[in-house]
Amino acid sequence: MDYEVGNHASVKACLDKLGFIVQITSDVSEIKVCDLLIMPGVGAFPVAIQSLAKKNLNNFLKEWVLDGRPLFGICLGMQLFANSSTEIAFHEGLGFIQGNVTQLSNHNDFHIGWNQLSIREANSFLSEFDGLDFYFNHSFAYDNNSDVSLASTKYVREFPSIVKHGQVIGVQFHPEKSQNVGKEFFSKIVKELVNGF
């Protein structure tokens, strides 16, 4: 979904290589016929949440989730699923996955580079990615909330790196920039979301 905040081109390029049919659009009539909606995200939370509201896509997303349709968020896209964020100032989020987004530390730490996932459940569909490195680029993250976290990562503090509620999944890292392991993850998560868990 194009909401004017995000690295849509690199996500599309990755999914194209994996053989998926991908369209970048903000046209609701086109989105409605998709099997999966992906929200990439690069930038600041306030700009993103305001852009969604300006395009009235926030209300469309709420209907999408209420209908039980699959939604996948990457980095800032994931953070928008939270109840709120304190980036720049307090802002309400979409509230799809319980939790609040806060700064990694009080020292303006940026987490840029490769880091490991610690998958919470050994027998989950994600267990093959336990201990593997993915590419991160962020300074805010979900507060630790074990009820929604499928995986965590530690940098300055431990934070959820994969969150899930129903058919909504968010990842703090960038699978599209995580080379072969990212492609394997992306392929698996898209197939799982489209086919149901």
The other form holds:
Amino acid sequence: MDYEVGNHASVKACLDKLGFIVQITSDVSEIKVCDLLIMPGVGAFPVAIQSLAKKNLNNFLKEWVLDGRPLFGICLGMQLFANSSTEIAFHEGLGFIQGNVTQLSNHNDFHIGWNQLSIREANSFLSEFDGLDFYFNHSFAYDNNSDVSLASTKYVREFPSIVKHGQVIGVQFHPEKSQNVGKEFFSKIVKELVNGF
Amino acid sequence: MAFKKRLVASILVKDGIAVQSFGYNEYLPLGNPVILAENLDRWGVDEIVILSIDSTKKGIDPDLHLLSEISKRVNTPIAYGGGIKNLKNVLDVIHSGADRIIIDQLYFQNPSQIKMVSESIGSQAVILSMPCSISNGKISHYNYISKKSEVVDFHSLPFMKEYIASEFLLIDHLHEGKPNSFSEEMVKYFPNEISLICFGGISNSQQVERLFQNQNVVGVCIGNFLNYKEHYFQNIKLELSSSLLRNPVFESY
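Could the form predicted together with its partner chain be shown next, to go alongside the form predicted alone?
The complete assembly is shown below, putting the previous chain first.
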């Protein structure tokens, strides 16, 4: 989904290499025929949520999720699924996955670089990624909530690095920028989501 | 340690060609920046810094075509600098595949623009470039447009406290291109809470390790010296503690 913030080009390039057919669009009629909707994200929460509202894509997304169709969010895209964020000022989120997005610490800590995932369930299909390094770039994150968290990561505080509710999944890291491990993760999660996760 | 520091590789681009730079005034051609970026991606560098070093001087916009070509081919985080003058340039650069932008002249020329930029793309995506040198116990900032240096107190600059950027690219511009010559004492002129990526004259693992002993040095950037030896990048990682950096990658993908 093109909602004017985000690194669509990198996400598309990664998925192209993996053999998926990808389209970047904000046109609802085009989105409706897709198997999976991805929300990439590089940007600040208020700008992103306002951009969705301006294009009336927030209401479309709510219908999409209510229909049980798969939705995947990356970084800021994931944070938009929360109930709220305090980035710059308090703003309501889309409310797809319970939780609030808050600053990693009161000291303006930026979590930029490579860090490990700790997968919560040993028999998850994600368990092969336990302990592997992925690329993160953020200073806000979901509050710790084990009910929605499939994986966590520690930097200053422990935070959910993968969250899930129904067919909506969000990751705080950037699989499209995490080299070979990221490509394997991306390929696997796309297939799982398309086939029902 | 789960969180890793970063060994970053730089590609300097002049007239569309990747170059080695020596002290900001001599250049040797290296080849096509896209091919270099593909190699760095295969070697498992932690981040690629692309600096289009003549864009601002010539008053031209960021090289979006180049950035787009590189981002299509690599799955490594990219930070891009050069020719960024306004918010439109910033958004174009991000939409062309950069994860972060590097700003050099703009924060002195128009600090209010930087605040607007960080509110739009998030300050985690903003890096400030600081070419510096030390003389008589003082640190000076080098303006590569006017070619003048000015003594600066980084503790008192207003934008240091506003967190408009997440990291500073600290460039030892005098020693750029000279092996093992980065002025390590430059780091102490910055407040501890400012995260630094050190660049310029860093060529061996001992120096990288010494720099990483500073808590606020989160990354070390290497450029020229990647071109002199086989597996240079991977070998530096091998020589450092495995808990400090990600493991090296030797395979081709």
